[in-house]
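This document opens with one chain alone, in structure tokens, the form predicted alone.
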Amino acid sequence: MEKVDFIKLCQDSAKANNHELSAKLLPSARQYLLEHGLGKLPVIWLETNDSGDNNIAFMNTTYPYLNQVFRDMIDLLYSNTFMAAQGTDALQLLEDTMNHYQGKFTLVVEGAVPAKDGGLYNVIARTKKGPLTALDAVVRLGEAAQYVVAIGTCASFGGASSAAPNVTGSVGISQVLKRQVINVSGCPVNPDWFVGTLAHLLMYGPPEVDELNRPKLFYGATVHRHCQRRSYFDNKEYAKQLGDIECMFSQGCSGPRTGSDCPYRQWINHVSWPVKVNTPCIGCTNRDFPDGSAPFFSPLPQKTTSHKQQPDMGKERP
């Protein structure tokens, strides 16, 4: 498969809301490993920062769904969340690991990473030399690493865990790596938006990036730009209230300073998306999520919510 095929297929597999994602992506994965006499793609996850969603997020993913894309794509060598392995035998298996794949590997990170007192406030291991923070980790691995992908928005931006007053001096992968970082952001991630950067890494390399160093495949428009209630902010007809069926922009909708597919991607299983159960766009993507953002759901000044008068679209991408 041609990259350009590809991009076509990740973009046109969700507008159309159809399953061409797994019935074309993972032969071709297939196929481009066995011509280039590859093995999967090395992937070492790290877990610090956050809530644990957007590991839970990616256990969602569909077509292709998860036992695919450990079989056919990746090749999960670390994680705290999915190995067996604990205690010394998993921190054995993640330095035997990073010799190992030298210079091979993919490093996932979920969560940010608290930077303040040399990081103290993480601890992904206690050895005999001391504890071995995510900081410490994060740095090692990220230097030895082929690829860095920050999964979800704390991983890629700081997100809620560095929301004031950020007590823990939590950071972005970005701001402790002095490499490049593909931010795969969201809160969580949507399970598409990850395996198909993860798809692309495999068979092309880096993807193409915004100005936030996420992949344009997937945030390369706004939520507003294809919203199925864009017709309504167009005819200046909003909602008064929530739970009205025009636009939300008028109750805090983020959707116009927001990049992500989210109005044709939709989650849970490709069904569903906050606009279609009357919730605005909280803007979950954005580097400034969560405090950007705040307070969730606050209507716009009274003389902007007139159904006759347009708001301010701000900084508005396409």
Second form
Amino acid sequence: MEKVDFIKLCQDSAKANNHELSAKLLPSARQYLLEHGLGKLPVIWLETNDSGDNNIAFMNTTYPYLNQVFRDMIDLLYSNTFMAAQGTDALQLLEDTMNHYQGKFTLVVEGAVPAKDGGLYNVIARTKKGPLTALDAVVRLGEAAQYVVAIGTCASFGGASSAAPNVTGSVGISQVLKRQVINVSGCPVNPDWFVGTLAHLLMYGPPEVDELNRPKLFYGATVHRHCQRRSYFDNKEYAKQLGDIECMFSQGCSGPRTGSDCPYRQWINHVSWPVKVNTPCIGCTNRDFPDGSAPFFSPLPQKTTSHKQQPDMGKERP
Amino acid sequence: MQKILFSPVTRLSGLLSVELSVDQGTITEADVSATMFRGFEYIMRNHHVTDAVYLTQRICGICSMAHGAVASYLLDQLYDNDINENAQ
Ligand code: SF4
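Now the other one: the form predicted together with its partner chain, given that the block above is the form predicted alone.
Once more the chain from above appears, this time first in line as the rest of the complex follows.
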């Protein structure tokens, strides 16, 4: 499958109700690797200041399933969550991988990097030579990697880990690296966004990104644009309380200013998403999440942060 | 007395180190440290109380459901909500 077809496939799933993207992703990646004589993507996965939600969300991937991703797409060489090695063995593996795959591996970071007090608020491992902080590890590995992918909103922009008053001085990883970082934000990430980005890297290199360095494939349109309650919004019919079937703008929905394809891609094997279960979108893919979405149940104009940008009210609705 | 540093402990979510003191084959001290700090106690302050439902879920990506559910039960008590079993 050529790049243009792949991009079309990702965007066409807006119309399809059989989630063709996920189903076609693995066979096309496999075929492409075979035809071009390529190997799997070597990956080092670091967990920093986060809640572990993104690796859980990643495990939720369906078509391809997790084992298929491991078998056919990526070579997971270091991951605090998935690897069997531990202790000094694990650290040796990290060192060896970095040297052996210098300039060839993909660094995936899950979590923000606490920059205050020398990075001591997140220690990846304690060693005889002292603590190995997330700050040290991300900077060192980030410089040696071919691609750097931030998975989740903490790694992308700081997210919940950097919420006010941010006592640890946590920042998104692009703040500590002088290089391109592909942000795959979301709290947590939708497995399709992440696996889709990996597939793109594997086959065609870095995807086209938006102004926040997120793949346009998945973050190009607002939640509001494709929301199933959109006709209520257009008719100014708002929910009086949670549980009502009308538009939840009145209940604090951040959909109008949040880029993501949740309404049609949906979650947990494409079954549901927040608005469908009567809870407003809380804008978890945004750069200013969670502070910019709080108070979560207050309508957009009454949120704490005054949003300078006018929310996209979906004027360009197709 | 011998000291053994075991870090990182893997196959878990979050970061963990264990330091043992061993005296003649007996473990005399075991220090376990979770080497990550985000300060949720501080983050929760100055928020509207209903924000707890969504914010506390971010404490842990594995048991987020439990945090969110407990936060909403607490709100029900605070607001004196009488919610039928089905809606809970
Ligand atoms: S405001 Fe929220 S609930 Fe209403 S149409 Fe937009 S995304 Fe849907």
